[in-house]
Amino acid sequence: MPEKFDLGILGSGQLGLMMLLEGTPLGLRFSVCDTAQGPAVRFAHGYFRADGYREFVDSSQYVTYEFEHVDGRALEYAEEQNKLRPSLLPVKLKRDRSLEKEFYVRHGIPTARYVVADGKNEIMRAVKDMGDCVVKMCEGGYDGKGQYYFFDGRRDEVPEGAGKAIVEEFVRYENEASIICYRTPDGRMGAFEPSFNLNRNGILVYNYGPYRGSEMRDIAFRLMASLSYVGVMGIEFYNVGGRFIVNEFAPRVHNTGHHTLFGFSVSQFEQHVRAVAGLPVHEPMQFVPSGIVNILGRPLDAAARERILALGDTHPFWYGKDEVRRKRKMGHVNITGSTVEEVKEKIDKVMDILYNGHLDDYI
């Protein structure tokens, strides 16, 4: 008799793994579809390659995905099996920001003013007319990948050949949030505490909370009831004067979600997966404020361990990568702390530690 498994992930990386390590406590059994074998391969109680995507579906219970850019063919299936988890609409809007972006206009979603332009030219003439604005390449962009600055004297180079874009105004923000929110599939929906962000050419830096901006949740439970969404689901604002504005949603567990691992009565990745597979979901209470710091292009060595560690409440999180590259995610350290100026104090050690005040060369 084939295998079962309760709950199948496509992707392997490194939110796969969190799902699995918080999830298999619950006697759920994980199996892991991906064209390589990341971190979460070590830890899956199965394993197939991209090829083998049917018989994984057909071994799942239910399926979600832990990346937006995963292979179609496996999506589709598992879509068509009724069995996928966010449901396939989400991928599509996060595959072309055109889409994502006229959804949010279509449903009332508050978001920057943008225009559409294909090809260079096109592009070029988009921000002419637009000032001050970023360019976002239509598909494959993420953590700061595929974007193009003009404001304030800087003009990057856009490449010849590219394709679809959205030329969006350059927002003057007091600073960027983000908010971890839930469905389930009988269509209740929570939050957790929003959290400040720091981002630095396109990737999170670190970020703390609890964050004021209860309006952030009103916003999120509006997108998910207008996706009919099931499972975790992270969206990145902008404060504009105490207004918030959507920059982007992430259709799964996110990486400025990390600090609930430490901080809350259940972490982003159990809700998730407890979504998902239809158990029941409890509105997640925050025990004591909390943090993170990505460990960005370098490793963790002994002697930052160590120097970590003994801060006192901070767990680094190695994912066991196969190869340091800069701009890449290698790990993060959780923080928590009694009050979130003490959070922020021990971010302050953490970053010092791992970047010694040279971040740029890391990312």
Second form
There are 2 protein chains.
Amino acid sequence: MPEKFDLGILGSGQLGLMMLLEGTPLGLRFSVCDTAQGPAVRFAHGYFRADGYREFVDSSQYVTYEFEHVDGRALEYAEEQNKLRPSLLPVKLKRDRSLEKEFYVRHGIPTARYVVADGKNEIMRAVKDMGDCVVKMCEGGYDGKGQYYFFDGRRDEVPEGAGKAIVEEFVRYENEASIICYRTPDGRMGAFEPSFNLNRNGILVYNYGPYRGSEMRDIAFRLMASLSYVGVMGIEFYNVGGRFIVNEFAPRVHNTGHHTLFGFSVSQFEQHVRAVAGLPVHEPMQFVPSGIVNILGRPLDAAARERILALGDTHPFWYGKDEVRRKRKMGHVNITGSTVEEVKEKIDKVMDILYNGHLDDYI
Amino acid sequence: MPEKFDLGILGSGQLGLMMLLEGTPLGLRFSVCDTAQGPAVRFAHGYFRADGYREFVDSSQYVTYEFEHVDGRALEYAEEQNKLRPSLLPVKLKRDRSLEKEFYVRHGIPTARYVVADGKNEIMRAVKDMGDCVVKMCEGGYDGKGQYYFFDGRRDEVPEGAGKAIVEEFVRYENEASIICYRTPDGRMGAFEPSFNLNRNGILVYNYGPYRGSEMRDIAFRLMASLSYVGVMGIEFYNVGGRFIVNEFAPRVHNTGHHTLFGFSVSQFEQHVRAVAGLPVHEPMQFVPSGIVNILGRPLDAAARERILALGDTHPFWYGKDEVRRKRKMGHVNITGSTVEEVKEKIDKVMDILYNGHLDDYI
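Okay, that's the form predicted on its own, but what's the structure of the form predicted in complex with a further copy of the same chain?
Full complex below, order starting with the chain above.
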């Protein structure tokens, strides 16, 4: 008799790894399907290569994904079999930014003004009309890739072969923020406390919370309900003069939710696994303020680990990836503290230890 | 070049598994050495059979143990190589109860009155002299094995071939309690908040805390200092009219410390790994009251998991052992709450779900 799994995870990166570490204790059996052999593979009960996606889906009660840019055949086959959670719809929106933006507008989700343009000529005309703006290619954008800025004299070069893009007004925000929310198969919704985020070159550097924003919660619930979403979702916002508008959402556990691993009654990873597997979930409690710093494009050598641990209430989380590369998320550091200010002070110290004022050399 | 590991763990049971799950994120590499292939093996970077103990020790920077009754050759070789943390001394005390008791007396650690007796005849004479008492065989005692009771008309049968034993006065205690404490290689000490424990037939059923007991902390520090101990230690106490006397200690992470996995700034497992590897440690903070119920001699079927999760702030932790056996620790359930009373109420509910008033059928 072929082996059976409770949950199949598409993708084998750090998000899958953390799902496994948090979900295995529940007594569930996991399989992983990926072209690459990422850090999650070692901890899974079963592993399928990308070509084995049918067997992967057939042997799993439910299928989820740790990344939206995974093998489309696996996603589609899992959806056909009524096993995919979250469903294919949010993935489709993420594969074409114009669909994502259109979805926001249609469902009354506040987002930056934009137009769609196809090819370099159309894009440059739209840029001229829009004024200060950012061009985001509709496909393949992730961690700040495929984005071109036009503001305050900066004029990036849009490549000749550019395809469809959205041309979005340049948002002069006070800061970025996000919320990690979830919805169960029977439609109950909840959220973790929002966080204040700092991104650089489109990559999260650090975040911390709790951060004000009941507005974010309302928007999150509207978006999840509109998608009949199942599982954990991360939504990134801009704070524009105290109002929050959506930058983008991720149909999965999210880098800005890693701080839920310490100081919370449940982590985003356990919450996702429980929601997707149809197990009971409850509104998370935040016991103490918390945050993370991403370890980007550098190793966690013994000296850095020692200095970080010496700060107290800090927990490095190394993903065990095979190779350190610039911009690559190699790990993160969890931080808790009695106050948000204390967490922020420790973040600054961890930033000094990791990047010594030269973050741009690593991303 | 042969592979190198930061930490080698002797034994591959659930305690080793939890060390790995909590220690791997620190970016350390672990190996495991055991005759059996327990649940920890799947998560380790390297695995050695018992006969490969030399290679196991040689390839590890430090060696620790998740259980004191492991292969003696490995322990002794690791001690010779100055790699064993904690050292061999506490293991020697645990291998002969009379040495353990003698150590307590010599170092002013309060413990129940006892005499040593060798062979059934001597034991039965001592029983007659002592009055209400318990006979504990000096070797091989664990989870209540090798113990014979004489009190209130109960008179257990000491086997004919009985060897050396201690005959200990029967302690009429109000309740049991324990403390999880730690000491670093440079002699700094600290402890988690103590817990209230309920044992049955010598096996922990549930525990919760925080529980009063600065007295326990003082005793813990004296014991660890006397042993020049390195790592996490669990010490079990009897509460006799508000005074705490030591029942026994365990030179390792301890079942009564599993509640530190939720609601604390650090778990006993991460703390042990950090102390043993010579990494910085800090006094743990307990964010909210917490406790556990052991899953003993039964599976965690889907219905039980669902009912337990429905209670809220409960996290089943299934160890993934190959076979369910009576008395066997198959997993535990972590519980947090806003008050100790709330934790205790949830413990009662989990007890009902798991044992339905018939605990004795499972242990």
